[in-house]
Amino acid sequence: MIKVGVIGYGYWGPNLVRNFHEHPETAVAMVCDLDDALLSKVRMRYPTIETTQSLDALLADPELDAVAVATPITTHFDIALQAINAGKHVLVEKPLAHDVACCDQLISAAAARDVVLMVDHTFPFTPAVQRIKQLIDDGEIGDVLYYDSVRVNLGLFQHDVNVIWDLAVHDLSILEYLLDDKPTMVSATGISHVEGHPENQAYLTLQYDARLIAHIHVNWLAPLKVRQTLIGGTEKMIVYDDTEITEKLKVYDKGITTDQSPESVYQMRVGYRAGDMWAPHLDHGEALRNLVTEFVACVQTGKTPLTHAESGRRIVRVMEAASESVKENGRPVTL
């Protein structure tokens, strides 16, 4: 059994504790949080799990093999680094750290201590995103032309990070997983409608070397929750709606055809092709359960995680550049 400590029992921590507790090859030995009221909830639901308000006490436990960090973004680096230096395998809630320099230090420390460092980017472990990956890799949709996402809702307003770091990070992790190509440039605009708070609405555009563009719209100030992504290919198109219960994915056999006009070499004729729509069958397994299983396998075998630290670093770099672009009114930033 791999013994795990969970640091932070606020929003995401309870999900981590539940999944590690239910996994057949792990046992949650300790939960740490500064708020004893939260720890009392742990004690009520899991009487056998030890609780502490001391991070040092948790990291000093020689029986702990691994820790999961579910604390505010600005604390990820310090806590993860302490855990790595204590010889623990580490799973860090997204994103890996608050800047690239900190990511580099964590990656170097994990390599030096020979421990697993994995980022809790959950979407690559969802059945829907995994099926999209299969469709792309199998050539079903042809060459990917664009990725267009809307990820909006009313709240939750953060005080320490902007909406890019809270919501756009999900789409960036999906793009990192789906595509072999990496973005070469990002431009972003955003605005804060609440004085003293970071941007609550933003638009990101990512450019690639290939004939591909990605656009991400994120917003904490929308009247309803929308989680919809359009992926266009040369052969087929995909609509991914994460709020749908039964048909999250729809594949459309639609597109355009072009040919040269015989009258003029300068005139291109565009035709439209419309075929069937189908909704692939998807498993209903919990993404976080799949992620925990991946983390356990990496701890046991030493293999590289799907959402490894280097990929987490690339995502942080894009968000860092996007935030820089926002401050300069959308100036493109080279990656």
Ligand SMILES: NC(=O)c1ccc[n+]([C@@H]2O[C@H](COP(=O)([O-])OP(=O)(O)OC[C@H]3O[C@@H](n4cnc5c(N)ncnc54)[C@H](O)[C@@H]3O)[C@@H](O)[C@H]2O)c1
The other form holds:
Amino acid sequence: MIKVGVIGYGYWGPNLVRNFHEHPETAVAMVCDLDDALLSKVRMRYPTIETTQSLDALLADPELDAVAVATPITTHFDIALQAINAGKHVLVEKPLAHDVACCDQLISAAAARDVVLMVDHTFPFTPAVQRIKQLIDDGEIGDVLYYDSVRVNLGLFQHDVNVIWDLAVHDLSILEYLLDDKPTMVSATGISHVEGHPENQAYLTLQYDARLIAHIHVNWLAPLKVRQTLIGGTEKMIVYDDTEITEKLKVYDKGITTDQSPESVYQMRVGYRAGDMWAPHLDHGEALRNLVTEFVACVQTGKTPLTHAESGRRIVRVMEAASESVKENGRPVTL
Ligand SMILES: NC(=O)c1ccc[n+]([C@@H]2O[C@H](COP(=O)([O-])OP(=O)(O)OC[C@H]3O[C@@H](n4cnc5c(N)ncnc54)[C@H](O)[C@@H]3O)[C@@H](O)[C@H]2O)c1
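Compare with the form predicted alone: the form predicted together with the ligand:
In what comes next, the whole complex appears, and the chain from above leads the way.
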């Protein structure tokens, strides 16, 4: 039984506490938050779990094998570093840290202490994204040509990070998981509609060495929730709508064929192919439960997590470069 302490019991922390509490191989021993009103909710719901407002007290508990960090993004680095130095295995909420230099320090500290450092990039643990990966790896959709995503809603305006760090991070983690290719360049534009606050709307374009482009549109100021991704392949195309309950994925057997006209080198014949559409069956498992299972396996066997810290660092690098590009009106930044 792995004893876990959860730090941060705001919006996302309760999901971690519930999943670690329900998992047969983990037990939540303590929850820490600065706000005692939130801790009283823990005491009501889970009378056996200890609570504390002191991070030092939690980290000093020799019974705790691991901690999960679900505090605001700019606090991840300090808290995760202290936890690693206290010899705990660490699961950090996305993103790993607020800049690449901090990621590097966390990675070396975890290696020096020989503890697991995993990032909660939740989407690679969802049945839908796992099925997309299977379709790509099995060659079903052919070569991936593009990834085009819209992730918008009337979202909570954050004070410490722009919308890229809150929402585009999910698409970047999906791309990191799905593709062996890594982006070579990013350009981004964005805008803040609230004076003095970080950008609440942004458009990112990622370029790759292969014949592949990715575009991500994120916005906290949209009238409805859209979570739609198109993935185009040379053989088939996927529409992934995460707001759908039952048919999140639709695979279209559509595409084009090209043929050079024998009469003229300037004329290309484009043929259109429209076949069936099907919606693959998906498991109903909760992504966070799969993620906790992965964390447990890493702690028990020393295996490298699927969402390991190096991939978390690559994602932070893209967001850092994209935010730099936004400041310079979309100037492409090499990765
Ligand atoms: N994986 C996902 O899909 C997902 C979804 C939402 C949020 N998140 C991540 O979860 C993290 C928290 O986001 P949230 O929306 O829950 O934020 P939140 O503001 O609702 O909650 C953060 C909590 O941390 C507490 N806190 C802050 N500093 C602390 C400290 N030093 N010690 C103890 N407690 C402290 C705050 O009191 C607050 O209750 C962020 O990193 C965010 O990116 C992940």
